[in-house]
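In the block that follows, a single chain appears as structure tokens, in the form predicted alone.
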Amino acid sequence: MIKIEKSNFGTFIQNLSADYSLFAPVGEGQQSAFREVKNAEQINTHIQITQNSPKTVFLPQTEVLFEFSGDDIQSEEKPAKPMFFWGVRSCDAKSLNLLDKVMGQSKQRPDDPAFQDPYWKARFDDAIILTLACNEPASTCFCNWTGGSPFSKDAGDLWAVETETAYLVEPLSEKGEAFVKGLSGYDTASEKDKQSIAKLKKQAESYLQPAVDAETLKEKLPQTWEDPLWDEVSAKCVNCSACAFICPTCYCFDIQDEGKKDKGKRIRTWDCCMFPIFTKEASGHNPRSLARERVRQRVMHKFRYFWEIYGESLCTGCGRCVRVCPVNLDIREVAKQLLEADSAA
């Protein structure tokens, strides 16, 4: 484990910069997002939790996969340096994992490149994240209810935790190693340093709510499936989709092509299955209409159907959905309900 002294903190990022596409978080106003930064003055380093997840940039919300003028296609080229993600939390650098299950290790046809995202893999293989522990957990982060913690270890390839004159930096995977190895001038941390580190996880974890078991939960949705409690809980929401499109886990997306004659360009954009159109077929049928079978959905998605196939939540607790909800609908009190629920199978 090394130290970054934060005297020294400028000259560390000033240096990134210049091999890296350095990603980190930056306030804009009432809103936060991880934007790219060419020096330390640029980053927010008091921000909690961005408001938007770094997934923006692997996965932006639109984006033009290519252009086309008869048989001529052009590509997005790849980025000309890799990108370094500074002050990634523990909850978002495991989504990055969750959604590179998806995206880009192709579980259900490993060996096969065409079900694999060119343009995430491109993005995401060569990236190197390095996960900030949370001091200070926000009121609305549960990442301890989906196996995680403010210092979590479990994603990333660099964990870093911020104490009151330095970054104490270690590596978890192989990217992490060769990046420390190829620095110089740093001081290894002292015993000291790491009995900080052991206080900071203690006071960061004491903010969390006591965690409800998701394997649990995993377990007991499908024998709610006709409960009654899935039309009180739709009653309430209206279907905004703001939850999802603030989710650093969602992944759906939509296909369009722009143009006129032979010439034109293919655009992705984010989806959602919160929209009554999402499901809604040519001949009219839509098997999920109704808000409660959509509400159903999205819960059962993330705590049943993605544990099913990947063997883990597709929640990371983060609590982005808590905070940005209109009407106050906390996942968190719904999946109390759900435990609590009297159902039959």
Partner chain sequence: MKNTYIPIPMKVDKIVTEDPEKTLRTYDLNFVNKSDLEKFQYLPGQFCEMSLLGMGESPFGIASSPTEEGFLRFTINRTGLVTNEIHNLREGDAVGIRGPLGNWYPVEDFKGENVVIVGGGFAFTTLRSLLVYLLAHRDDYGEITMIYGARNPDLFIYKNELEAWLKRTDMKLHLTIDNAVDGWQHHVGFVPAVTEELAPSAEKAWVVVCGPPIMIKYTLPVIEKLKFPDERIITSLERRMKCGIGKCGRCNIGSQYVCIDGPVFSLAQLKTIPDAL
Second form
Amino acid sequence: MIKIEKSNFGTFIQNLSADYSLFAPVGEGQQSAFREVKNAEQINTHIQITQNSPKTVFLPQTEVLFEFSGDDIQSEEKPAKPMFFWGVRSCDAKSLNLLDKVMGQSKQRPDDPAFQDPYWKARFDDAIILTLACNEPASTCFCNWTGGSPFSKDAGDLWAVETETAYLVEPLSEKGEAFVKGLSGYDTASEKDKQSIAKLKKQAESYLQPAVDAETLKEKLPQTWEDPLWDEVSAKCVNCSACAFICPTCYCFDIQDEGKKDKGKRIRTWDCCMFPIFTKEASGHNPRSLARERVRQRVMHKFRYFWEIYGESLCTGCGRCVRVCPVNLDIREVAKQLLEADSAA
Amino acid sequence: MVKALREEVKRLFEEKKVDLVIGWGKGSLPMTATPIFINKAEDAERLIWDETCSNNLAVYLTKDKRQLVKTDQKIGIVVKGCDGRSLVLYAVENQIQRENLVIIGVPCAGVIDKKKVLKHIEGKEVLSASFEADRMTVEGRGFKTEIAKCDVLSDSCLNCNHPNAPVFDVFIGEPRKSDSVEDVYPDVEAFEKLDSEARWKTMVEAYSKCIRCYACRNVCPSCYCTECFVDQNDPQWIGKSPEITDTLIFHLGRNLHVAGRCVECGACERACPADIDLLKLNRKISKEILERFNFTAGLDINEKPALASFCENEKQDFIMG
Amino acid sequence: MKNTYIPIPMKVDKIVTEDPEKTLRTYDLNFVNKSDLEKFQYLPGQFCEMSLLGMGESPFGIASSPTEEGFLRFTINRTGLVTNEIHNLREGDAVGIRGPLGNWYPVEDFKGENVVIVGGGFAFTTLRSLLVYLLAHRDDYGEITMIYGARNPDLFIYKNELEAWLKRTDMKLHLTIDNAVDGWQHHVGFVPAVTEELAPSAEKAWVVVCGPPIMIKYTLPVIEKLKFPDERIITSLERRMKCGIGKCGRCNIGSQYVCIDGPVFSLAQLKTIPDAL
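Let's see the other form, the form predicted in complex with the partner chain, since the form predicted alone is already up.
Below, the chain from earlier opens the complete complex, with every other chain and molecule after it.
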């Protein structure tokens, strides 16, 4: 584990930005997001968690799949430089791994590149993610529900802890190993540093609320399918997509053509299962026409369906949806209500 | 006040005057109330009424939410001034059956805008909040701050002359005396002073932040089309991506569709996850309509909307330029 | 590596209008590049996203059989924007396809067994692919029975082929229309009723059912009554799809993505998915 003194942070960042497209938390409150930075002054180092997750860089809200002119088709998948992400919280680092299972890989056709998303892969495969331990989880955080923790080392290529005077960094993956090997002139973390990590970790964990077990919820969910509780929990939902668009693991998208027949572009743009039109078919038939069905779909997908395919939940407990929902439809409350429901098996 | 509200709702259930009551309950976060739907007398205890009750509940009587309301069901709805104005709008536009509604008015001294509080404390996390007549106290890890309420009231409440529902069946406590603000729209002055180029720039800047989540539209009581033009796909009127031209068409289209119908409740602005100043343009339009037609939306159940009626003595200078 | 979102260039070789109302048209497409033709390996039941640059994409089941080499066939009902535009295509025009996508009818499992095919309306496309495939490998399969219904005689697709299949002795084709018309010499009645009346045996047999949702809804109980086990009742689901490769989430039902886990499912599978039917 190496030690980057805060007094050297500026130089460290400067050097990084020469070799990588460097992304880090920028901006305050609702404007905060991961954006490309050139120097340390641009980085918001005190933010608990950005409003917009790193998803917005790897799977942008809108991106051009290709441009066409006549029959000629041009596409650009690869970023100019590999990306380095500084300061990703463990929940978000895990989200990227979950998204990679869907976008970068294919459970159903694991060996066929035609079923891997080329744009995602071009960005994600070469990117280095530095997971920054969460010294002060927010009251809306619930990473402990789905197997996470503020100091989790489960995801990312590098792991770092911010102490009073320094960032302590260690590798988590091969990419991370190679990165650390390439660094020179940094001290190794001392015993005292390691003690302060332990102390910070204990304090961070004490801020979290008791966890609800996501696996119990997963087992329970099929029984709730017809439960009138879904009417109750979906009643206040206004079917916007604030929760989904702000979610670090929601990945649904639409593909559309813009321009004219002889010249234009095919784009993809985020879409959302909360919108009635998402599943509406050309015939007018809509398999999920009711708010109850759509809210149920979102909860089921996060806490059941994804688990059935990949063995874990598609929620990392970042709490963003809890904060942005305009009607305070709190996913944690929904989960608790479902667990308590006396649904017939 | 809250006690009186709960007693009243309980009585309405006991006297079988309502089957369902839409009101506000305690939310899961500090400074946050949440819409609740209660269908029995004992649940009246869950109702609250305070400066956190910022959602406009009228929205639950239209749109997709019509499914909540069964035919012939008697609905009680707790309303502050602006929610009540939305109900007047609905009555004028034939969206509700007035006789099936029991309107429960509550006096409103303004609701707070959480985003303003967070800006005030520079993004720190609020773990608890308490309210007094003219100030609030917020606490978090390592801080405790007092804030004057007027600094964090929703923009929509700052110059409001309509603290009570214009039409109601029961009123909890005394209707609040209006402040009789003379200049209702001081907040749009700065925008008005800009030339058209600068106005355009301001709008483009503001709306470029939009993520097209439609939270503003979906919480807006005046936006109740069963299928919004932005959602239609055959033909598709506008692009789905947050490309600025498409985003502007959405927002400006919405501004025009709610012109003369907006009750300026500010729900759009408070709902926006991208922190866009959404209310300003609506208020500018409302101001124009007030000046030209002496009309304010949602006040008189017998008055036709300004843009849906014609009087010979109306100002017509815009026709001749 | 080739970008999977970029369509394979094709040319319209032949267009057949299937019905007098001109809402159903069949398109034979040729590969522009020989290398694409060689790489395109598929089985009956799979589908493609057909792409018209500037208009968008729509998914269609492949109506040709891999045993018919050199072209791909699609039959397209004019319903929306993209299908309207496809109907404006002329022979020689350029289109794109992405595919083959999705899974296929379990033709390997069918080997040595009897196959019953029940279809309705223009969802007959991939059933044609299946039938042509089975007939091309005739010796691998037992009895082949097909029941095909349409509202009226005009609405059958592939009419010339139907004539030929009716004459064949190594298969049995039953056609049915909703209401009797002059000169009609086949069955009259809805597909479920005709299926019940013909009562194909479930012994050593598989059944494939494809058609409008309402037909499937009423046919499945009939088939269950004939004692076909759920694992041997095969159907193909239709959902809105966009990417076709299991990413965009639109066709998600339960833990399944219709575009990649399907569109072909057994009734046994569907019974484990909430609201699939």
